[in-house]
Amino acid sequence: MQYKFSNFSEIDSNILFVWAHEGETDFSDLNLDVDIAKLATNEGFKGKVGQKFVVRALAKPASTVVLVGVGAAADLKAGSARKAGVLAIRTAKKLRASKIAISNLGGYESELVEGLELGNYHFDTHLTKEDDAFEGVVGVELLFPETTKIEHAKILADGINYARTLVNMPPNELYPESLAESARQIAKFGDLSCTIMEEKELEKKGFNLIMAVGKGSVNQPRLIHLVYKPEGAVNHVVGLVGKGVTFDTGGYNIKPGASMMNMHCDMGGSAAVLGAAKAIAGLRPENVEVHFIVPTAENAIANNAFKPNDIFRGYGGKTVEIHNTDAEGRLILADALAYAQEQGVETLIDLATLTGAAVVALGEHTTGLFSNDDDLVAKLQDAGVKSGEDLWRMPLTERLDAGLDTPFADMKNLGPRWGGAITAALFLKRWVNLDAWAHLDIAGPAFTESEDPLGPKGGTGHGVATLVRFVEGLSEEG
């Protein structure tokens, strides 16, 4: 979308967006004919979020002005000024308007406009078009202060819209080469370096547990190393991991037909890295290295597929003796967690849909976030909140660590049923040797099956705005 910044007086769209508090009843500033807001109250609008009012046929300031609920001024925030930005899209959409105006919202006019581009996003790849079909909004007129970071908005909301994408690709495009593929154009046009391995390197240089999960399938395993390098010092050094299983049978342990579907979102952790990536490249902050790291492989069923009860040495040298093959995700995650240490990171954070468990515990919009670092955590849960991304901390129960134990190998891949979410943390941390570190178990949000209030149904993007504003808030430490 194109944007400029404009005022009341020089409108040129059809349509005017207009935020209303709840309980809000003054919109003398508008000039228009009629009481907006006694129509709006005539009709049980109350200013509440995800509320609307349409009044048209209107002279001046627009011929169609839209009111929408933002809540009470005191419970404005980041995220409700984003699913505002949506909501105006959608609106706009619905009444095929082409150029809009949205008025400003109290200091939060970034994360609207971040709102109006995840509003916009649509996954059409597949669908043949219909003649007349409508191109969407390509104008937006802000009546804003002129210093609002608008092109930060836009970036950042891009890498999320990227991540999406990757996301809602079917497997038969998506799968670890072509991922490999599309991170090495992020890298082209971000000025990132790039190092991508594939099956022949990793299985010389050991990476054993990557190997096993991929070995089964026709489309063979990758492991994707971006890095992204600012001018002058650094001060900082980070590690993003994320895991990129671009579908998953189960393996030998296979999952049930209905289990199966929607399998292509397992890589939405790597999604999340990758479109953080693209954005950071864009964002271009100060101080901070970040290494985006992602092992990739489809878990697919053959004769040379991984079994249960084989066990593999890990580029990080402790063993893993195989209980369930649809517990693969940690295994790729533990390869690449050995290979981000060795590349002088500070602080790692890694993304997975990891378990089930994880969204019977939180919900499916709720990431939970484990770490072996109070002050990583509350950094984290900061840029979340700065995101409305929702992270909520969950324990690492020492006690629970026994139960990945087995006589045959250093450890098995399963722990038992009860605490699935902390058990696979808890096999993440075995391998991690630095003091600050985090897991964010995504396999809520990463996905969702139908139309939410900042996006259609399908890849979410989640994770990608928590990454990002996390690096800002190093960087901003200096």
Ligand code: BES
Contents of the next structure:
Amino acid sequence: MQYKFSNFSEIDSNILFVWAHEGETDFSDLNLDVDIAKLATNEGFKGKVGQKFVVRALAKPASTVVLVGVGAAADLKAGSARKAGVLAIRTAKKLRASKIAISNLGGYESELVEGLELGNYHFDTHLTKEDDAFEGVVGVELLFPETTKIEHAKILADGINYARTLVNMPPNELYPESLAESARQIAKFGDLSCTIMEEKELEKKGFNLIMAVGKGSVNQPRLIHLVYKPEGAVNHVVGLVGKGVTFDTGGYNIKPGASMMNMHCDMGGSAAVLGAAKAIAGLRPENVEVHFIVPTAENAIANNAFKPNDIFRGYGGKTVEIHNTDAEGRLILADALAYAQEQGVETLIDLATLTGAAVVALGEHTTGLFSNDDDLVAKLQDAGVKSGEDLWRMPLTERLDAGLDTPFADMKNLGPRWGGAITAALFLKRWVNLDAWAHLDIAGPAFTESEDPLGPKGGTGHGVATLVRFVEGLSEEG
Ligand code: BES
Ligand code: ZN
Ligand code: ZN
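Show the form predicted together with this ligand, please, the one above being the form predicted alone.
What follows is the whole complex; the chain from before opens it.
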């Protein structure tokens, strides 16, 4: 979409979108031929988030005016502004408008633009095209002061949409090698350094857990490592690690059919990390060096696939007895966390679609946040609020840690029946020697089974915005 600044008297668009606060019904400054407030109120429009009201066949300032509810002025948040932008673009597409104008919204113009870009996202590369004259929304007139910065919103939304596409790509096209190739492109265009380890090197160097998980697939594992270095001083070094299981059949502990469906979303953590890499490469924050690390494998079944009772020594030096081949995410992450700590990171954050238990505990829209550092938790939660992403802190209950013990190895990859999201986190903690580590279980929010307020069915790009804002927060610390 092309953006340009404009003003009310010069609108050259099919639709004008006006944001309506709950309980505020004065639209007289629009100078419409009709009493839009009265018409809207008659139809039950109150300005609540998610509500809209359309008036057509007007003479000015545009032939169609749409009121979009943004809730009470006092409650206006990044999240509601973003949702308003999404609703606007969805409405424009339904009404087949190619040019739209949007009014300003008290300091949340950047979030509105983010919403427009997120709402405009669609994944249709595998649909056979029908003849359709409508090309989508091509132009947006911003009725904002010309000083308003929208570049940040476009770059961030682009990172989120890229993460969505990685998740949405079918697993016959997106597998470790092609995911690595996509990361290489991000690095090339974003001026990041890029190292990709292939199976031979992984084997030689002792990434035995990544190799174990990926053994049973012809699509062999990769370890992706991109680095962003700022210009000037480096005052913070951050590691972001994302689970990249490009398809999780469960392995020999095979998933039942219904649970296996959509398991191409099991690289949602890696999508968030690479989406953040794309955005950070575009935004180029000062003071922070960021390592983006993705262990990626396909969890399949074959004569040589890993099995229950197998024992492997991880890259971090400890051994693991396999008790369930479906608890594979923590295995590839263990190797990647050990590798990340060799890169000199001070803060380490991993994201993973790790456990169904996290979804049981928190529902589909909330990330489970586990951490050994209160300050890091506060910063991540703050970044989440600014991003409209919901993170809830979960405990690293010490008493459950013994549930990972086995007489035959340093640990097993399966805990007791209850508290599955916690024991998965405790397993990861056994591979971390840093004081500032956080694990985000995004098994719920990474993927949506149906259209949601920010995007269509499929990958959500959840996590990208929080990671980017977290890094920007560190950058602002100096
Ligand atoms: N990829 C799954 C977790 C998952 C579940 C992601 C639902 C997205 C939606 C993970 O590898 C897995 O299978 N976890 C098991 C762990 C169990 C065997 C300890 C689970 O959650 O059942
Ligand atoms: Zn699994
Ligand atoms: Zn998995």
